[in-house]
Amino acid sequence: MAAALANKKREKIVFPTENDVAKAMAKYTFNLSKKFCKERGYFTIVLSGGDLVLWLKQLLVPEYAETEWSKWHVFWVDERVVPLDDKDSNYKQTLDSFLSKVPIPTSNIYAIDQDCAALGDAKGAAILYEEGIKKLVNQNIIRTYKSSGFPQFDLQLLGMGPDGHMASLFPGHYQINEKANLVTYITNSPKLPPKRITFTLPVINCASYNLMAVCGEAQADAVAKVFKDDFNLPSARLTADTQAIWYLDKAAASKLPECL
(Lines of atoms letter the chains of each structure in order from A and count residues from 1; the text may use other names and numbers.)
(Lines give C-alpha, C1' and ligand atoms only; values in the text may rest on other atoms or scores of the structure.)
Protein backbone atom coordinates (compact mmCIF):
# COMPACT_ATOMS: atom_id res chain seq x y z
CA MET A 1 0.00 0.00 0.00
CA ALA A 2 2.61 2.55 1.07
CA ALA A 3 4.86 1.87 -1.92
CA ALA A 4 1.99 2.26 -4.35
CA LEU A 5 0.87 5.52 -2.80
CA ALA A 6 4.40 6.87 -2.63
CA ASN A 7 4.61 6.53 -6.41
CA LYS A 8 1.68 8.93 -6.81
CA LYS A 9 2.85 12.52 -7.05
CA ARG A 10 1.48 14.77 -4.31
CA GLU A 11 1.58 18.44 -5.26
CA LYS A 12 1.29 21.50 -3.04
CA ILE A 13 1.04 25.26 -3.22
CA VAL A 14 1.55 27.45 -0.16
CA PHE A 15 -0.40 30.70 0.02
CA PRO A 16 0.16 33.63 2.41
CA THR A 17 -3.27 33.56 4.06
CA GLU A 18 -6.46 31.53 4.44
CA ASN A 19 -8.27 34.05 2.25
CA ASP A 20 -5.73 33.43 -0.52
CA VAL A 21 -6.37 29.69 -0.25
CA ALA A 22 -10.12 30.28 -0.56
CA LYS A 23 -9.69 32.49 -3.62
CA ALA A 24 -7.38 29.98 -5.30
CA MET A 25 -9.77 27.13 -4.54
CA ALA A 26 -12.60 29.07 -6.18
CA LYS A 27 -10.54 29.70 -9.31
CA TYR A 28 -9.50 26.05 -9.51
CA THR A 29 -13.12 24.95 -9.14
CA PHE A 30 -14.39 27.41 -11.75
CA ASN A 31 -11.79 26.32 -14.31
CA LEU A 32 -12.64 22.64 -13.87
CA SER A 33 -16.35 23.39 -14.00
CA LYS A 34 -15.81 25.14 -17.32
CA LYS A 35 -13.71 22.25 -18.63
CA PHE A 36 -16.12 19.45 -17.74
CA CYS A 37 -19.29 21.32 -18.67
CA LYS A 38 -17.80 21.86 -22.11
CA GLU A 39 -16.54 18.29 -22.49
CA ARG A 40 -19.41 16.36 -20.92
CA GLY A 41 -22.32 18.68 -20.24
CA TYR A 42 -22.06 17.90 -16.52
CA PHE A 43 -19.80 18.78 -13.62
CA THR A 44 -19.76 16.39 -10.67
CA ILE A 45 -18.33 18.02 -7.56
CA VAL A 46 -17.91 16.50 -4.12
CA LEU A 47 -17.80 18.75 -1.06
CA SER A 48 -16.80 18.30 2.56
CA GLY A 49 -17.69 20.24 5.69
CA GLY A 50 -15.80 22.53 8.00
CA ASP A 51 -14.19 25.77 6.85
CA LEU A 52 -14.41 24.71 3.22
CA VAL A 53 -18.14 25.49 3.24
CA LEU A 54 -17.35 29.12 4.05
CA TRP A 55 -14.58 29.33 1.44
CA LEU A 56 -17.06 28.36 -1.28
CA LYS A 57 -18.50 31.86 -1.00
CA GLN A 58 -15.59 33.01 -3.13
CA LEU A 59 -17.43 31.48 -6.10
CA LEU A 60 -20.16 34.09 -5.71
CA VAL A 61 -18.04 37.01 -6.93
CA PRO A 62 -18.75 38.56 -10.35
CA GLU A 63 -15.57 37.04 -11.77
CA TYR A 64 -17.34 33.67 -11.84
CA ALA A 65 -20.72 34.87 -13.08
CA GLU A 66 -20.40 32.61 -16.15
CA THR A 67 -20.44 29.44 -14.03
CA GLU A 68 -22.91 27.00 -15.55
CA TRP A 69 -24.64 26.17 -12.30
CA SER A 70 -27.43 24.21 -13.99
CA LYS A 71 -24.88 21.59 -15.02
CA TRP A 72 -23.49 21.05 -11.53
CA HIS A 73 -24.20 17.84 -9.60
CA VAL A 74 -23.25 18.20 -5.93
CA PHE A 75 -22.32 15.41 -3.51
CA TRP A 76 -20.71 15.13 -0.08
CA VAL A 77 -17.62 13.05 0.60
CA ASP A 78 -19.00 12.45 4.08
CA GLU A 79 -21.98 13.48 6.14
CA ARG A 80 -23.02 13.53 9.77
CA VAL A 81 -26.10 11.34 10.27
CA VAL A 82 -28.23 13.99 11.91
CA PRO A 83 -31.50 15.60 10.74
CA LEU A 84 -30.96 17.67 7.61
CA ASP A 85 -31.95 20.84 9.48
CA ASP A 86 -29.45 20.17 12.30
CA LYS A 87 -26.61 22.67 12.70
CA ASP A 88 -24.09 19.80 12.44
CA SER A 89 -25.37 18.69 9.02
CA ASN A 90 -22.84 19.33 6.25
CA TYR A 91 -25.80 19.65 3.90
CA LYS A 92 -27.44 22.38 6.00
CA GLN A 93 -24.19 24.28 6.47
CA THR A 94 -23.52 24.23 2.73
CA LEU A 95 -27.12 25.08 1.88
CA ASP A 96 -27.18 28.08 4.19
CA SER A 97 -23.83 29.55 3.17
CA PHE A 98 -23.57 28.64 -0.52
CA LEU A 99 -26.12 26.43 -2.26
CA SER A 100 -29.06 28.70 -1.45
CA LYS A 101 -27.26 31.52 -3.25
CA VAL A 102 -26.63 29.80 -6.60
CA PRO A 103 -29.13 28.38 -9.15
CA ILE A 104 -28.14 24.72 -8.97
CA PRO A 105 -31.31 22.62 -9.53
CA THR A 106 -32.39 21.02 -6.27
CA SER A 107 -32.62 17.70 -8.12
CA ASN A 108 -28.85 17.95 -8.71
CA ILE A 109 -28.02 18.25 -4.99
CA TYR A 110 -27.59 14.86 -3.37
CA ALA A 111 -28.07 14.95 0.38
CA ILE A 112 -28.30 11.77 2.46
CA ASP A 113 -31.70 10.15 2.88
CA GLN A 114 -33.90 12.39 5.01
CA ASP A 115 -35.55 9.57 6.96
CA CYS A 116 -32.28 7.81 7.78
CA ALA A 117 -30.82 11.14 8.85
CA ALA A 118 -33.73 11.84 11.18
CA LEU A 119 -33.55 8.35 12.70
CA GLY A 120 -29.77 8.36 13.06
CA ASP A 121 -29.57 5.26 10.84
CA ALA A 122 -25.97 5.45 9.61
CA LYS A 123 -25.96 2.03 7.94
CA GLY A 124 -29.18 2.73 6.06
CA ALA A 125 -27.94 6.17 5.00
CA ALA A 126 -24.72 4.65 3.61
CA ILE A 127 -26.59 1.95 1.67
CA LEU A 128 -29.01 4.45 0.11
CA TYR A 129 -26.29 6.96 -0.76
CA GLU A 130 -24.35 4.23 -2.55
CA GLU A 131 -27.48 3.13 -4.40
CA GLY A 132 -28.07 6.70 -5.54
CA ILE A 133 -24.54 7.00 -6.89
CA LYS A 134 -24.88 3.74 -8.81
CA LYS A 135 -28.08 5.03 -10.45
CA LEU A 136 -26.27 8.16 -11.60
CA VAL A 137 -23.47 6.02 -13.00
CA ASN A 138 -26.06 4.09 -15.00
CA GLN A 139 -27.41 7.42 -16.29
CA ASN A 140 -23.89 8.45 -17.37
CA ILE A 141 -23.95 11.51 -15.12
CA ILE A 142 -21.08 10.06 -13.06
CA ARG A 143 -18.27 8.46 -15.03
CA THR A 144 -16.53 5.25 -14.01
CA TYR A 145 -12.83 4.80 -13.43
CA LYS A 146 -11.20 3.05 -16.36
CA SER A 147 -9.80 0.02 -14.54
CA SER A 148 -11.81 -0.54 -11.37
CA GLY A 149 -15.28 0.49 -12.48
CA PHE A 150 -15.62 2.69 -9.39
CA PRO A 151 -17.44 5.99 -9.84
CA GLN A 152 -15.17 8.81 -10.94
CA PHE A 153 -16.12 12.31 -9.83
CA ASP A 154 -14.70 15.31 -11.62
CA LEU A 155 -13.53 17.23 -8.55
CA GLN A 156 -13.48 16.70 -4.81
CA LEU A 157 -12.81 19.56 -2.40
CA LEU A 158 -11.43 18.07 0.79
CA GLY A 159 -10.23 19.15 4.19
CA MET A 160 -8.08 17.53 6.87
CA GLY A 161 -8.38 17.41 10.65
CA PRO A 162 -5.49 17.91 13.10
CA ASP A 163 -5.35 14.11 13.52
CA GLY A 164 -4.85 13.64 9.77
CA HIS A 165 -8.35 12.38 9.02
CA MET A 166 -10.11 13.19 5.77
CA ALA A 167 -13.78 12.70 5.01
CA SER A 168 -14.84 10.48 7.95
CA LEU A 169 -11.86 8.17 7.57
CA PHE A 170 -10.03 8.36 10.89
CA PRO A 171 -6.64 7.01 11.97
CA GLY A 172 -6.91 3.61 13.60
CA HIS A 173 -10.46 2.92 12.39
CA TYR A 174 -11.24 0.07 10.01
CA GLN A 175 -13.17 2.17 7.50
CA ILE A 176 -9.91 3.35 5.91
CA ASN A 177 -9.33 -0.22 4.69
CA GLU A 178 -12.81 -0.72 3.17
CA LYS A 179 -12.37 -1.61 -0.50
CA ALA A 180 -15.61 -3.27 -1.60
CA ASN A 181 -18.23 -0.62 -0.90
CA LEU A 182 -18.50 2.87 -2.35
CA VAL A 183 -19.88 4.30 0.89
CA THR A 184 -19.35 3.08 4.42
CA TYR A 185 -20.44 4.28 7.85
CA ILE A 186 -19.09 4.87 11.32
CA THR A 187 -21.01 5.00 14.61
CA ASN A 188 -18.14 5.84 16.98
CA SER A 189 -16.42 8.77 15.28
CA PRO A 190 -13.73 10.28 17.52
CA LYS A 191 -15.05 13.65 16.36
CA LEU A 192 -18.66 14.45 17.23
CA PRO A 193 -21.28 13.72 16.12
CA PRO A 194 -20.45 9.99 16.28
CA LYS A 195 -22.65 8.68 13.45
CA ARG A 196 -21.45 9.44 9.92
CA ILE A 197 -21.27 8.08 6.40
CA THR A 198 -18.24 8.48 4.16
CA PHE A 199 -16.91 7.63 0.74
CA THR A 200 -14.36 4.85 0.90
CA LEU A 201 -10.73 5.48 -0.01
CA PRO A 202 -10.92 3.82 -3.47
CA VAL A 203 -13.79 6.13 -4.44
CA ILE A 204 -12.00 9.21 -3.13
CA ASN A 205 -8.83 8.32 -5.01
CA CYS A 206 -10.64 7.58 -8.28
CA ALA A 207 -11.63 11.24 -8.66
CA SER A 208 -10.08 13.05 -11.59
CA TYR A 209 -9.01 15.96 -9.40
CA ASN A 210 -8.62 16.09 -5.62
CA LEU A 211 -7.93 19.43 -3.96
CA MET A 212 -7.05 19.26 -0.28
CA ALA A 213 -7.33 22.73 1.30
CA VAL A 214 -5.79 23.09 4.77
CA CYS A 215 -5.32 26.23 6.83
CA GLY A 216 -4.22 27.00 10.35
CA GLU A 217 -1.37 26.15 12.70
CA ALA A 218 -3.44 23.41 14.36
CA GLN A 219 -3.01 21.34 11.20
CA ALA A 220 0.74 21.92 10.82
CA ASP A 221 1.93 18.73 12.55
CA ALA A 222 -0.40 16.56 10.46
CA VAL A 223 0.64 18.33 7.25
CA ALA A 224 4.29 17.63 8.05
CA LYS A 225 3.53 13.93 8.66
CA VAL A 226 1.59 13.67 5.40
CA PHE A 227 4.51 15.05 3.40
CA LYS A 228 6.81 12.60 5.14
CA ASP A 229 4.52 9.83 3.83
CA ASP A 230 3.16 8.76 7.21
CA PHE A 231 0.44 6.50 5.83
CA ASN A 232 -1.05 6.00 9.28
CA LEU A 233 -2.77 9.28 8.51
CA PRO A 234 -5.68 8.75 6.09
CA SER A 235 -4.94 12.08 4.38
CA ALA A 236 -1.47 10.81 3.43
CA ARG A 237 -3.18 8.18 1.28
CA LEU A 238 -4.89 10.76 -0.92
CA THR A 239 -4.21 10.41 -4.64
CA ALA A 240 -6.22 11.14 -7.79
CA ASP A 241 -6.46 10.03 -11.39
CA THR A 242 -5.18 13.33 -12.84
CA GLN A 243 -4.09 15.59 -9.98
CA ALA A 244 -3.98 15.51 -6.19
CA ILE A 245 -2.98 18.95 -5.00
CA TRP A 246 -2.73 20.50 -1.56
CA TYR A 247 -3.50 24.19 -1.00
CA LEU A 248 -1.94 25.31 2.29
CA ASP A 249 -1.67 28.62 4.04
CA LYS A 250 1.65 29.55 5.67
CA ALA A 251 0.46 28.48 9.09
CA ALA A 252 -0.51 24.98 7.96
CA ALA A 253 2.79 24.63 6.08
CA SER A 254 4.91 26.04 8.91
CA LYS A 255 6.43 22.70 9.95
CA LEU A 256 7.32 21.49 6.47
CA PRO A 257 11.06 21.36 5.72
CA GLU A 258 12.05 24.00 3.16
CA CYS A 259 13.14 21.25 0.75
CA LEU A 260 9.50 20.15 0.52
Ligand SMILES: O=C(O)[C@H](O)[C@@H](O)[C@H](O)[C@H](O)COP(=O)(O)O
Second form
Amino acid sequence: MAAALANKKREKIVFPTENDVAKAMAKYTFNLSKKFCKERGYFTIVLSGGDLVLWLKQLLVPEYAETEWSKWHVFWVDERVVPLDDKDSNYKQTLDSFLSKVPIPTSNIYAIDQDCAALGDAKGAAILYEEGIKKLVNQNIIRTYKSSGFPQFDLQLLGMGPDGHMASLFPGHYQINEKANLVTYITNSPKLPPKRITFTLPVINCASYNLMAVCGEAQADAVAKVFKDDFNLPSARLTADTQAIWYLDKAAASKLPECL
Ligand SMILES: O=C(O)[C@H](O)[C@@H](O)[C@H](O)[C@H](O)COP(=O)(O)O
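With the form predicted alone already on screen, would you show the form predicted together with this ligand?
Next comes the full complex, and the chain you just saw is listed first.
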Protein backbone atom coordinates (compact mmCIF):
# COMPACT_ATOMS: atom_id res chain seq x y z
CA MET A 1 0.00 0.00 0.00
CA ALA A 2 2.82 2.39 0.88
CA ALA A 3 4.16 2.17 -2.69
CA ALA A 4 0.75 2.95 -4.17
CA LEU A 5 0.38 5.96 -1.91
CA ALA A 6 3.88 7.20 -2.65
CA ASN A 7 3.07 7.18 -6.37
CA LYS A 8 0.25 9.64 -5.83
CA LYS A 9 1.59 13.17 -6.00
CA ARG A 10 1.34 15.28 -2.86
CA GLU A 11 1.63 18.98 -3.71
CA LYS A 12 2.37 21.85 -1.36
CA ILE A 13 2.55 25.62 -1.23
CA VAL A 14 4.17 27.49 1.65
CA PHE A 15 2.69 30.90 2.52
CA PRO A 16 4.27 33.55 4.75
CA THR A 17 1.49 33.67 7.36
CA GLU A 18 -1.64 31.89 8.62
CA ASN A 19 -3.73 34.72 7.21
CA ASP A 20 -2.25 34.09 3.76
CA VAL A 21 -3.14 30.39 4.08
CA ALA A 22 -6.71 31.30 4.99
CA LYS A 23 -7.01 33.70 2.06
CA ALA A 24 -5.58 31.19 -0.41
CA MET A 25 -7.89 28.49 0.91
CA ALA A 26 -10.88 30.79 0.30
CA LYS A 27 -9.72 31.49 -3.25
CA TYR A 28 -9.24 27.78 -3.99
CA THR A 29 -12.72 27.06 -2.61
CA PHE A 30 -14.33 29.88 -4.59
CA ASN A 31 -12.74 28.71 -7.86
CA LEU A 32 -13.86 25.12 -7.35
CA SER A 33 -17.34 26.24 -6.34
CA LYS A 34 -17.56 28.16 -9.64
CA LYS A 35 -16.32 25.15 -11.63
CA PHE A 36 -18.64 22.56 -10.07
CA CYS A 37 -21.72 24.82 -9.92
CA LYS A 38 -21.27 25.46 -13.65
CA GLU A 39 -20.62 21.81 -14.54
CA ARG A 40 -23.17 20.10 -12.29
CA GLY A 41 -25.36 22.69 -10.64
CA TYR A 42 -24.12 21.51 -7.22
CA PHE A 43 -21.01 21.97 -5.11
CA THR A 44 -20.40 19.28 -2.50
CA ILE A 45 -17.97 20.57 0.09
CA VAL A 46 -16.71 18.76 3.16
CA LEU A 47 -15.41 20.68 6.17
CA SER A 48 -13.44 19.73 9.24
CA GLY A 49 -13.16 21.35 12.65
CA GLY A 50 -10.24 23.10 14.32
CA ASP A 51 -8.76 26.34 13.05
CA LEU A 52 -10.36 25.88 9.66
CA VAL A 53 -13.66 27.04 11.11
CA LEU A 54 -12.21 30.54 11.53
CA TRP A 55 -10.37 30.58 8.22
CA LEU A 56 -13.65 30.04 6.34
CA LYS A 57 -14.55 33.65 7.17
CA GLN A 58 -12.26 34.68 4.33
CA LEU A 59 -15.04 33.51 2.00
CA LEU A 60 -17.24 36.34 3.25
CA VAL A 61 -15.22 39.09 1.54
CA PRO A 62 -16.82 41.10 -1.34
CA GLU A 63 -14.47 39.45 -3.88
CA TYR A 64 -16.48 36.23 -3.49
CA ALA A 65 -19.94 37.81 -3.52
CA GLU A 66 -20.83 35.86 -6.67
CA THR A 67 -20.53 32.51 -4.90
CA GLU A 68 -23.59 30.43 -5.74
CA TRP A 69 -24.37 29.55 -2.14
CA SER A 70 -27.75 28.03 -2.99
CA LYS A 71 -25.93 25.24 -4.87
CA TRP A 72 -23.68 24.32 -1.96
CA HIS A 73 -24.12 21.05 -0.05
CA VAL A 74 -22.08 21.06 3.16
CA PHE A 75 -20.80 17.99 5.03
CA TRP A 76 -18.30 17.31 7.81
CA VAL A 77 -15.36 14.96 7.39
CA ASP A 78 -15.57 14.42 11.13
CA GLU A 79 -17.80 15.58 13.93
CA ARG A 80 -17.68 15.51 17.68
CA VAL A 81 -20.68 13.60 19.07
CA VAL A 82 -21.95 16.30 21.41
CA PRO A 83 -25.27 18.18 21.36
CA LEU A 84 -25.55 20.38 18.27
CA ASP A 85 -25.61 23.50 20.44
CA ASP A 86 -22.50 22.48 22.41
CA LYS A 87 -19.48 24.77 22.01
CA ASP A 88 -17.41 21.74 20.89
CA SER A 89 -19.72 20.86 17.99
CA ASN A 90 -18.01 21.48 14.64
CA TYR A 91 -21.48 22.17 13.24
CA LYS A 92 -22.21 24.85 15.85
CA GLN A 93 -18.79 26.47 15.54
CA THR A 94 -19.07 26.62 11.75
CA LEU A 95 -22.66 27.82 11.89
CA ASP A 96 -21.74 30.66 14.24
CA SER A 97 -18.65 31.81 12.39
CA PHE A 98 -19.56 31.23 8.75
CA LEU A 99 -22.64 29.26 7.72
CA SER A 100 -25.14 31.60 9.39
CA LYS A 101 -23.68 34.47 7.33
CA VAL A 102 -24.26 32.96 3.87
CA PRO A 103 -27.51 31.95 2.15
CA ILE A 104 -26.93 28.19 1.95
CA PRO A 105 -30.34 26.48 2.30
CA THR A 106 -30.56 24.90 5.77
CA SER A 107 -31.60 21.62 4.14
CA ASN A 108 -28.24 21.51 2.33
CA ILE A 109 -26.25 21.59 5.57
CA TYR A 110 -25.76 18.04 6.77
CA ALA A 111 -25.14 17.99 10.52
CA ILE A 112 -25.07 14.68 12.40
CA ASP A 113 -28.37 13.31 13.72
CA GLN A 114 -29.64 15.58 16.47
CA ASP A 115 -30.85 12.79 18.79
CA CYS A 116 -27.64 10.75 18.53
CA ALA A 117 -25.71 13.94 19.16
CA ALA A 118 -27.77 14.71 22.27
CA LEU A 119 -27.43 11.13 23.58
CA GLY A 120 -23.70 10.84 22.78
CA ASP A 121 -24.46 7.85 20.53
CA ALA A 122 -21.41 7.80 18.27
CA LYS A 123 -22.24 4.48 16.58
CA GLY A 124 -25.79 5.58 15.77
CA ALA A 125 -24.54 8.94 14.48
CA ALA A 126 -22.08 7.20 12.14
CA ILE A 127 -24.72 4.80 10.81
CA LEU A 128 -27.20 7.61 10.13
CA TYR A 129 -24.60 9.89 8.53
CA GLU A 130 -23.62 7.08 6.17
CA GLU A 131 -27.28 6.45 5.30
CA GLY A 132 -27.77 10.13 4.57
CA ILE A 133 -24.80 10.16 2.22
CA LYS A 134 -26.04 7.09 0.37
CA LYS A 135 -29.41 8.80 -0.18
CA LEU A 136 -27.69 11.84 -1.68
CA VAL A 137 -25.64 9.55 -3.93
CA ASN A 138 -28.91 8.01 -5.15
CA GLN A 139 -30.26 11.49 -5.84
CA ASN A 140 -27.09 12.30 -7.83
CA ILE A 141 -26.29 15.22 -5.56
CA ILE A 142 -23.08 13.46 -4.54
CA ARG A 143 -21.18 11.86 -7.40
CA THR A 144 -19.64 8.39 -7.18
CA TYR A 145 -15.98 7.55 -7.65
CA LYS A 146 -15.51 5.64 -10.90
CA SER A 147 -17.29 2.29 -10.58
CA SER A 148 -16.61 1.80 -6.85
CA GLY A 149 -19.94 3.19 -5.69
CA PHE A 150 -18.02 5.26 -3.13
CA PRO A 151 -19.15 8.87 -2.79
CA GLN A 152 -16.95 11.43 -4.49
CA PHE A 153 -17.09 14.88 -2.95
CA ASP A 154 -16.00 17.89 -4.99
CA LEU A 155 -13.77 19.44 -2.31
CA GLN A 156 -12.70 18.59 1.20
CA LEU A 157 -10.99 21.11 3.47
CA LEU A 158 -8.90 19.29 6.03
CA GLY A 159 -6.63 20.04 8.96
CA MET A 160 -3.93 18.01 10.70
CA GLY A 161 -3.15 17.68 14.40
CA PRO A 162 0.40 17.65 15.84
CA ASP A 163 0.21 13.82 16.04
CA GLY A 164 -0.51 13.63 12.30
CA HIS A 165 -4.22 12.82 12.58
CA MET A 166 -6.67 14.02 9.96
CA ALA A 167 -10.44 13.94 10.29
CA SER A 168 -10.85 11.67 13.35
CA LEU A 169 -8.38 9.10 12.05
CA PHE A 170 -5.67 8.95 14.71
CA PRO A 171 -2.29 7.20 14.59
CA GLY A 172 -2.41 3.76 16.22
CA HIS A 173 -6.23 3.59 16.19
CA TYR A 174 -7.95 0.97 14.04
CA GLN A 175 -10.35 3.35 12.29
CA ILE A 176 -7.63 4.27 9.77
CA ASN A 177 -7.86 0.72 8.38
CA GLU A 178 -11.64 0.72 7.85
CA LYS A 179 -12.29 -0.06 4.19
CA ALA A 180 -15.94 -1.08 3.88
CA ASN A 181 -17.90 1.61 5.69
CA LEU A 182 -18.16 5.20 4.53
CA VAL A 183 -18.39 6.57 8.05
CA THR A 184 -17.02 5.12 11.27
CA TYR A 185 -16.76 6.24 14.89
CA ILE A 186 -14.37 6.47 17.81
CA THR A 187 -15.23 6.71 21.49
CA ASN A 188 -11.71 7.22 22.89
CA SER A 189 -10.31 9.96 20.69
CA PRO A 190 -6.94 11.25 21.94
CA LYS A 191 -8.13 14.74 20.96
CA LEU A 192 -11.11 15.72 23.09
CA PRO A 193 -14.04 15.37 23.03
CA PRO A 194 -13.64 11.56 22.94
CA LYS A 195 -16.71 10.57 20.92
CA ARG A 196 -16.57 11.36 17.23
CA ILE A 197 -17.66 10.14 13.84
CA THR A 198 -15.38 10.31 10.84
CA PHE A 199 -15.26 9.59 7.14
CA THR A 200 -13.08 6.58 6.42
CA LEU A 201 -9.86 6.84 4.42
CA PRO A 202 -11.32 5.46 1.15
CA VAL A 203 -14.04 8.12 1.20
CA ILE A 204 -11.57 10.87 2.04
CA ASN A 205 -9.25 9.83 -0.78
CA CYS A 206 -12.03 9.53 -3.38
CA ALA A 207 -12.65 13.28 -3.27
CA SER A 208 -11.82 15.19 -6.42
CA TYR A 209 -9.87 17.86 -4.52
CA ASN A 210 -8.38 17.62 -1.04
CA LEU A 211 -6.91 20.75 0.47
CA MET A 212 -5.00 20.21 3.72
CA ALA A 213 -4.35 23.52 5.47
CA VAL A 214 -1.84 23.45 8.32
CA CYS A 215 -0.45 26.38 10.31
CA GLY A 216 1.78 26.71 13.36
CA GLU A 217 5.00 25.35 14.76
CA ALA A 218 3.24 22.62 16.76
CA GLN A 219 2.56 20.78 13.50
CA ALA A 220 6.06 21.21 12.01
CA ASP A 221 7.41 17.79 13.05
CA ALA A 222 4.34 16.01 11.69
CA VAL A 223 4.54 17.97 8.43
CA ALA A 224 8.19 16.91 8.01
CA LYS A 225 7.23 13.25 8.63
CA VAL A 226 4.38 13.41 6.12
CA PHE A 227 6.69 14.74 3.41
CA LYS A 228 9.10 11.90 4.22
CA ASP A 229 6.20 9.51 3.53
CA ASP A 230 5.85 8.25 7.10
CA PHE A 231 2.58 6.41 6.57
CA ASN A 232 2.15 5.80 10.31
CA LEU A 233 0.67 9.28 10.25
CA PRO A 234 -2.87 9.14 8.87
CA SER A 235 -2.33 12.49 7.13
CA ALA A 236 0.51 11.01 5.09
CA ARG A 237 -2.07 8.74 3.48
CA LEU A 238 -4.06 11.62 2.05
CA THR A 239 -4.50 11.47 -1.73
CA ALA A 240 -7.29 12.66 -4.03
CA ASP A 241 -8.72 11.82 -7.42
CA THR A 242 -7.56 15.08 -9.04
CA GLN A 243 -5.45 17.05 -6.57
CA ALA A 244 -4.23 16.65 -2.99
CA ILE A 245 -2.58 19.89 -2.01
CA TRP A 246 -1.09 21.11 1.27
CA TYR A 247 -1.21 24.79 2.18
CA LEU A 248 1.31 25.49 4.92
CA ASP A 249 2.40 28.60 6.71
CA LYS A 250 6.13 29.15 7.29
CA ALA A 251 5.98 27.84 10.85
CA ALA A 252 4.33 24.57 9.86
CA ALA A 253 6.83 24.12 7.01
CA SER A 254 9.85 25.05 9.14
CA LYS A 255 11.14 21.47 9.55
CA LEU A 256 10.94 20.52 5.88
CA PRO A 257 14.49 19.95 4.59
CA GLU A 258 14.24 22.83 2.09
CA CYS A 259 13.20 25.27 4.84
CA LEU A 260 15.89 24.38 7.43
O1 LIG B 1 -12.96 18.03 14.71
C2 LIG B 1 -11.75 18.06 14.73
O3 LIG B 1 -11.11 18.03 15.78
C4 LIG B 1 -11.06 18.20 13.44
O5 LIG B 1 -11.76 17.91 12.33
C6 LIG B 1 -9.62 17.72 13.43
O7 LIG B 1 -9.36 16.62 12.64
C8 LIG B 1 -8.82 18.93 13.00
O9 LIG B 1 -8.99 19.17 11.63
C10 LIG B 1 -7.35 18.78 13.31
O11 LIG B 1 -7.18 18.37 14.63
C12 LIG B 1 -6.59 20.08 13.13
O13 LIG B 1 -7.05 20.99 14.05
P14 LIG B 1 -6.42 22.44 14.15
O15 LIG B 1 -6.70 23.12 12.84
O16 LIG B 1 -7.14 23.10 15.28
O17 LIG B 1 -4.96 22.28 14.38
